[in-house]
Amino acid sequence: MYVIGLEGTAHTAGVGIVSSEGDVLANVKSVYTTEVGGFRPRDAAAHHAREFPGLIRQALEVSGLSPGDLGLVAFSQGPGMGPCLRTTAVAARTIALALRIPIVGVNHCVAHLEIGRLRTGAEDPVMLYVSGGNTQVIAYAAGRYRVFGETLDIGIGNMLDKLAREMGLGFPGGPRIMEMARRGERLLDLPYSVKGMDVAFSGILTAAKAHLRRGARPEDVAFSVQEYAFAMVVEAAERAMAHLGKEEILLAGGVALNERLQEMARIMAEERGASYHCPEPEFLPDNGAMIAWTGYLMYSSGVRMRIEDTVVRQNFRTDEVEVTWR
């Protein structure tokens, strides 16, 4: 089987397709960026409208493949923007009606496990996953993934986007805080918010924009601020391997791609003699492929939905799945 799997949860349109075996056929996107300011979700919405139908196309291109072969067609049900996810659900309501094909909606947190999982070879991993929206501790506990540590108030992506913000800089921040913080030399004073397994980061993005205002280099600000929040998420990560006795641990999502996080990540499972993994760069943002093979898994274990119950959730928690495949 073929699948066709559609991501456009926030930022990104993302087409992907695979096969029934695990082969990545095609994995395409298109980014919603802005020069100034943040993230507006009927600007997204309107990207991934314009941007779909070309994106379909391309993968089925770089596939190989002609619309006829597709036998299943899956899409990024939530979490995420509601003007985003109900532009991704029209496109592939489209394409299952056209081809008189079967649709599943995936939750998008699950999507990225699996992909880190079918990419790493990673087994039954916790799982960091760190985006714009999203900073969760996972992992797999009698039939779900369960949620062991989560963020109190904002993604760590969302911090980060905000504060590159602040700076002056466009959409997404995140890559431009990294390659700012290369350059930074001092460490500031800064909250450590960790509670329990959860982790807070509002108290640090109002302490780096004081020490903006007070005038220090912005290249200090955006070092420190990755010191304190990525060792905030790798310790509530390290406390729940150690809490479910598990010895292995995946990263996920957009944030995930930055370098010094890989290194703290890397550097903890060492020092347990845990293993560590994470998959090849395109396959941690947002991205259609890890939708496709979600889809394959949820249908392929007897998953079955009408296009009335591809409503979109926009609050669609990661434990609310049940795990029919694992």
Second form
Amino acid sequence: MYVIGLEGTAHTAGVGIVSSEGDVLANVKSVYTTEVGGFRPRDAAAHHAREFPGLIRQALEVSGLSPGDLGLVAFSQGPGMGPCLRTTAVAARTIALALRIPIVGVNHCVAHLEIGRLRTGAEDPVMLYVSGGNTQVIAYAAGRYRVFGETLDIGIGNMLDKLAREMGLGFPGGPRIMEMARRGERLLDLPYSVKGMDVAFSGILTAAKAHLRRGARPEDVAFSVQEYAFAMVVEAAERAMAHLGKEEILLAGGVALNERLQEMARIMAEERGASYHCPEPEFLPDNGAMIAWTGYLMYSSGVRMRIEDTVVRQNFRTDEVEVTWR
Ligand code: ATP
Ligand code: FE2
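Can I get the form predicted in complex with ligand ATP as well, since the one above is the form predicted alone?
Full assembly next; the chain just shown is listed first.
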């Protein structure tokens, strides 16, 4: 069976095609960005509406399949921005009705975890999911994926993007902060905020801006912010591993493209005798393949949805999904 998956919870319109054997035949995307930064959901939704038809064609071309080969369509049902989710759902319903194939709505956070397991071979990991809007520590327990820790204010990527904007670096800020941090030399004082397995970043952002105003080198600020913020999320993940007795860490989300975060997570895993897992770069940020694969897992374990069940869910919680395929 071949499955097409549409991702569209936030900035990214992504289309992936996977086989029931877990081969990824296509994974294409287009990311909505603005010059000035700032996220306007309606503009992002308009971007997705513009891009999906071409992306779907492109994915079919890359995969070498024709529309008639598709047996299932999956889409990101939530959580995310209402306008983006609705646009994506409309595209998916159109495919389902035109091709007369079944449709399933997928939880975006669960999809990050499942594509990570597929690509790395991790079996029962603690996932550290770090992106623009999300910062969560998720793991399997008693039939569900549960959130054991999360940010109490803004997402870690959001914090990096805001800091980059303050420095005049543009969007997305994460990669530019990473570049700059390589030339950092001094560790500046910042608030370190971990409560149990939860973290918070607005204090770091405020303190970093204050350092900049007082004339600190931007390179030192970038370096210090990374050291503090990444140490915090890695500590939260480590606590979850200790608490749950799990021996694998899995990275997910766009911020996990960061080389320093990867290094810290790897070292933490080594020191506890655990294993470190990170999928290839194309599977870390939002992508269509993760939706297609998770849709397949759901469908093959008996999940069925009618078109009426495909209403989007902006606040779709990770632990609302019954994990029927494990
Ligand atoms: P969601 O939160 O729904 O997953 P998103 O659009 O934020 O949506 P991603 O594409 O996973 O999701 O991640 C984008 C984020 O990753 C941005 O905040 C960006 O700055 C950050 N990012 C990308 N590359 C790096 C990097 N090398 N280092 C740090 N952060 C990075
Ligand atoms: Fe995501």
